[in-house]
Each structure stands twice: as structure tokens, then as C-alpha cells.
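Just the one chain here, the form predicted alone, laid out as C-alpha cells.
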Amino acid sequence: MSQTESQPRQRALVARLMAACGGSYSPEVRRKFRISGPQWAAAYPGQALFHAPTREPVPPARVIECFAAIGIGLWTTHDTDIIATEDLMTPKQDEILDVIDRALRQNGVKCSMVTGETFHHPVWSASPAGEQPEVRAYARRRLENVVAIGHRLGAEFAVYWPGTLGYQFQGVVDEPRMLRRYAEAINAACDKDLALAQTEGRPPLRHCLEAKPFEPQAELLLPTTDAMLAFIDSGLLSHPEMVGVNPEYLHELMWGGAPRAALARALLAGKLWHFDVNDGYRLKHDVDLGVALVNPLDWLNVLILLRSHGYDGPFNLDYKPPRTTSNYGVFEVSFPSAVDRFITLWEIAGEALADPVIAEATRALEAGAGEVDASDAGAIFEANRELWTLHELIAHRLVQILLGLHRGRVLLDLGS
């Protein structure tokens, strides 16, 4: 069978089985959630350190059109996802942005966030905050230009991932000096933002820092969300009130941390403004799998946390459709299923928050045993001995809710 004959039959099979999976939502329902789709994720051709590309590139207008059809109403991008490095800050940039702005308007999609590429081009080999003043000057211009692109496309957020802010060899850089120099770049972006916002009569962007524990430098200076929070509060930033964090689920998981705990600390600091959603494995590299494909129970608890503490920022689908998925499959399977898993878990989180069993167990734990001598550790332990069993009961109940067991789902034929 020729390729011309086999492709339609295979696509029909994929479409039929996708429909057989069920559990999908309409585009109208999907648009009710602040879920954003990145240009880089949809256009990812499958290349990696050990992998050749398996898909064709997808231009921005096509990505925006497909997102609109799926029901993803927000679009995000790196500057160089849409504009070649040599065309940045030139008249060609304006021409490209005009085309993209038109595509966004025609499809009813909004640009939610822009971010800058300060990790791939050879100019960033020794970081955007290294020794050479001309590199740092160029980095400042690039971040200022990211802000300009954001205003041009109507974005609300700008995100910065300082993936090369670090070193390969010990003793080569002065770490405090590099951090100060990086702060200068963020300050330049904020100053540019304030000037543009005043000129154009629109609100300033919300600037978010994204941490990652490993890659591409051997040692990173801001590897975790907690490090970013400390950097924001360090006194190095001219406008710390303009800067928050954009945690990525997998980045916090990679180093062995608990994403939920990192999110909680950012919430308490009032700095959780944007959230990159994906999945993967602890103590591994950045596989960027779709949300809840590996850790659905953990994801349920993450969404319980965010729902119960009023997070209202976007959920950015920062993942890579696997190399085994075709161009057709990216928009027919990968993105729709990622959105639907997220929405389902969001709704299950709401069900868990309203569950009477969990509510009663939580109230009992918080009430404690009652009148106990607060100076007698042994008496306190004995008085609460049975209450503490509720911790495991709550965990069991959450799994029941996730699997639908609380609705009476059981195996009817267990055999003899």
C-alpha cells in the first residue's frame, strides 16, 4: 500500500479511536479555562540531543488556527519562535507581527504571554549576564524587545527563563556579580515596560521568572522557584512589585522536590502569577510530557491546592508532543487530550474539595482531641492516636475520587 493510500486510512483509525476514548469537551467548554498553548510546543518537530526531527515545522498562523478549532483561546511564544534572530528589532519584525496579530484576531485567540530566547543562540554560550559588556547590552535589548512584542500583541505576561545563567567550570565566574548583572537586564525590561505602558495607555506586563534545576549549564544560579523568590526579594530589582514567578511542574519535580510545595510557597509570597503545566519523572531530564500522563494523583492534589487558594493565572501547556505523534496527531490527539485531562482533573479537584468524607476528616483533625494537658506530650499523643489514622483515610478517599471508586465502581467478576 502506498503512502498516499495508507495515510488517510491511518488517520481515520486514529480519529475513530480518539472518538471511542470519550471524555472530551467541546471547544466552547475548553475556552472557559485559562489554558494557553505555546507556539514552541505545537511546532516542535521532535528533535532533541539524541533525536532527529520526526515532524514538519508548523507556522504560527496555522498553530493559532488549530488552537482556535480545539478551543484553546490563549497563545504564547518565544520571540525567536516567530521571528528569526537576525530579523529581531528590524522592520521585518513589524511585518511578521502584523501577520500574527491578524491571525490572532481572525481566529478569536489572544496572545497571553511572550518570552525571550536567551539560551539557544551561540551568543548566549556563556550566559546573557557574563563578562562581556557587549553581550549584556545585547541581552538587555533582547529583553526590552520581548516587552515591545508583548505590548504589540496585547500580551499580559512576559516570562524569562535564565537557562544559561550559570557555568560549566568552577571558579570561572563571580556568582554574585553575575546575579547583579542579570538583575540589570530584568530592570531594563521593567523600565521599558513602564515607558511603553504609559505611551500606549495599557497596563504594564506581569514579569515572571522561571526556574529549572538542570540544563543547559552544568551549574545554574537560580535553579528552583524558591531561588527565584529570593532573587526577587534580594534588593537587586528596581521594580520587585512587577516581578513574580512562573513555576513549571516538571522543573520542580526534576530535582526531587514537590511541585505542590513550591507552588504553595509562591502563593504565600503573592508571586504565583503564571504556571507551566506538563509532567515527567523525578531526578530525570526534562522530558516535557503532557499533563497528568505520569502523575495524575499528584496533579489532582496540585489543582486542589490552586482551586482552594484562588489561583487565577493561566495554565500554559509547556510540553512536547512525543516524537511518535504525527503532525496530524499533534492537533487531533495531543493537544485536545491534554486540555481534556486538565479540565477533568480540575473538576475532580472541585469534587474533592466538596467531598463530605474529606471535609469531616479534616475538621476532626483540625479540632484535635479536645481538653488535653498542653504540657504533657504523652497525653497529647494518646489523645490523638486514632485521629492521625485519618491521614491515610484522606489519601485513600482522594484515590477513590480520582478513580471513580466512590461512585461504586467495582470489579464484578473476581473469579473463584
Second form
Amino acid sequence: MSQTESQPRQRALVARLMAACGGSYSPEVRRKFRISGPQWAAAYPGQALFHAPTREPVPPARVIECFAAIGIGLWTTHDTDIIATEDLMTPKQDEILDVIDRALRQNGVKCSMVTGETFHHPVWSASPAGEQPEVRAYARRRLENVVAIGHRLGAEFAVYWPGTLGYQFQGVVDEPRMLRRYAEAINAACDKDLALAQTEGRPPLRHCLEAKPFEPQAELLLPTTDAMLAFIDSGLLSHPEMVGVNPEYLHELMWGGAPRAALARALLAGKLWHFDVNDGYRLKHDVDLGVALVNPLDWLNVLILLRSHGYDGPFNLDYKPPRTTSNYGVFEVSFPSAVDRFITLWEIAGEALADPVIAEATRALEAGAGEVDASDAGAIFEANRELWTLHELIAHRLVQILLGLHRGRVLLDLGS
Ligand code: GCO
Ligand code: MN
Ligand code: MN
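Can you give me the structure for the form predicted together with D-gluconic acid (GCO), which would complement the form predicted alone we have just seen?
Below is the entire complex, every chain and molecule, led by the chain shown above.
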């Protein structure tokens, strides 16, 4: 894409207005949070089913350097974001990994997660767990290789989003058989991990399944995080203790569910190990917008939930900088603003958790009216009648805290 004379001026304008927005944190502060930046998000050129790319691709060393400058200390990648499919599992792979390892060290960035692409290449058109033994053998090798890349780069997590694990036409696949076959691939990854962890003297990776309800044009066998929790517990996995989930905020929202409820179920199962953070709309496409740009109140409550239940895994910025943002804008506006919104909401969640109004209301609700005949529904209702108004009051208070209104607001005389 060509450079025009107006570009430096427009960049200066963007930089000046970004600074005028204020509310940004220093790279040192940003690095204190367990926030990871995906290679694929930073390098996304803007293409989609109906849309041509609007940006140049960005090589990993450049992404890592820009993340370091912003204060994103963790980096995540698909195998094919950094290594072309035909170069995987060849000496070329080792060369590329050496270069990336150097870039990570030079910039003080850690690789925290690697994930395998089992959805884009034509070989996966009938899923990574289809009928043909050679497809499944290749899928197993690919997942084993993801684990090997993870150990080579010092990652802690491996994530698997299976893609089209399902069918286009009813009756073509035998569902239980396909699930068994997918389990074989995950089992191969865990076995490889245990062997490598031993030879490398490293802890094994934490393997996380990611669900996405609307893989285009397919009926899916594991469309939600709950489906994956059931799969982990199905008896098909040889190491269920090594496998958890990586819910994505938008994926749980997309199908019409409540992301917080999905997160809560994963927390209770002890399987919430990794979390893809972004935003979007219900019952729409996987638009992968920046965190809290659509649902800031829900995001505040997500962080209240995670803070109060001790989630300590990474927050992976799995979003797509919009097509209207330039290559310059990706690192000047898109990533820093996403990180800063996250940190601000994290802080506000802390404020909400310490808020005396919410605390007192919650205590009163938990205590109940007390001393009512436990067999008399009418009496229980009457005794608690005034207490339940606190639900709306808490909701009001949370919005106040989100908007800063609990500190008071001066009405501006706009001359109307
Ligand atoms: C999406 C998906 C992916 C996965 C990734 C990890 O929204 O398209 O979330 O970004 O997170 O493929 O396996
Ligand atoms: Mn994701
Ligand atoms: Mn998504």
C-alpha cells in the first residue's frame, strides 16, 4: 500500500488525539497485568468472507517489538501464524523458532500460549477428526508439533479450537465416533507433552479447549464451553486433569448465552485456565471487537466475578483491529486502548468489590428477613418484600461506579 503525503500529518493527528484522550497507563503498569497479545490479532490484515485486506501483514519480530513498547509482556500464536503449513515439522520450523526466540528474549516478552490451526487449511475441510486415517494421523502430528513449539518457546498453555468438528449434512458422520477421534488427537498432544516435559525438565503445558458456536456452515459437536467441559469429563480423554477450557467472551455471547454464567460453570469445574477477551454482539458473527467497546457494564461484572473467585490465568486479547484502523493505528490506538480499557475496568471492579453500599446491600440480602415460618410462602414473601428492591439499587450502584457517578457529577450548563 502506497505512502501518500497526507499520511505523516494524519498519523500526527491520530497520535495527538490519542494523547488527548488521556487515561493511559505506562508500559511498566501494563506489564503488571497478565495480559497477552496474539500474533494473529496484531498481524490481521482485515480480510474476511466479503472483505479485502486493508493492512499489510506484520511479521512476528515486529509484533513482539511493538508489544514490548506498549507494555504487553506476553505473546500468543498459532503454529501457522509464524510457520507456513508446508514448513511445519521441517528444519525451516527450527530456524523460524530460533529467530522468534531471540526476538522474545531481546524484547523481554514471554510466549505464553501456542495454538494449532485446525480450521483454515483445506485439509481440515471435513474436520480434524474425519473418516480418513491419514487426516487424523496428520491432525495428531500437528497437535504434537504445537506442543513441541510450546516447549521450544517456553509457553505455559496450548489452546485448541477444533474448527469444523461437525458436519454440513445430517447423517453423514457418526457423532460419538467423531468425538472419540477428536479425543485421540488431544490424547496424543497430552502424551507428547508428558514425554517432552520430562526430557526438557519443564512443567507440562496446560491444554485448553476453545469453543466457537458458529463455525460457518457446520453443525458442531462441541459448540460451547459447557459442551467442552462435558467432553473433558466424558471418559474419552486419557489425561482429563491436563485439559481445561479457554472460553472466549464473544463466543459465549454469540449463541445467546451469558458469558459470566459460562465462566462461572468453568470456574466451579476448576477448568477456567485461560480466557480470550474481546467484545461483540449476540446472535451475530464472530466480529471480535476490542474488549469492552460494546458491553462495558457486562465486562465490569465479568471482572468482578473473576476477581472475587480468584481467576489467575491470562487475559488474551483475542480481537481483530477493525479494517478501518491502519497498520500505524494497530499499535498506536488499537492495542494500547484495549489494554487500558481492561486495566481501568479491572480497577473499577476492585472499587465495586470494596464499595460499602453494595457490601451492605449484599449482606442484607444474604441475611434475609429471618424468623419467618419456613413453611409459609406468603409470610416469607411479605417479610422480604422491601429487601428485594436492593437488586435494582445494586444495579444502579454498579452503573454509577462504572460511570464515576458515585463521586458526584456536576451538571454542565450547556445553554439549552
Ligand atoms: C476466533 C477464534 C480464534 C481462536 C484461535 C485459538 O475468534 O476466530 O477465537 O481466534 O481463539 O484460533 O485457537
Ligand atoms: Mn478465541
Ligand atoms: Mn472470536
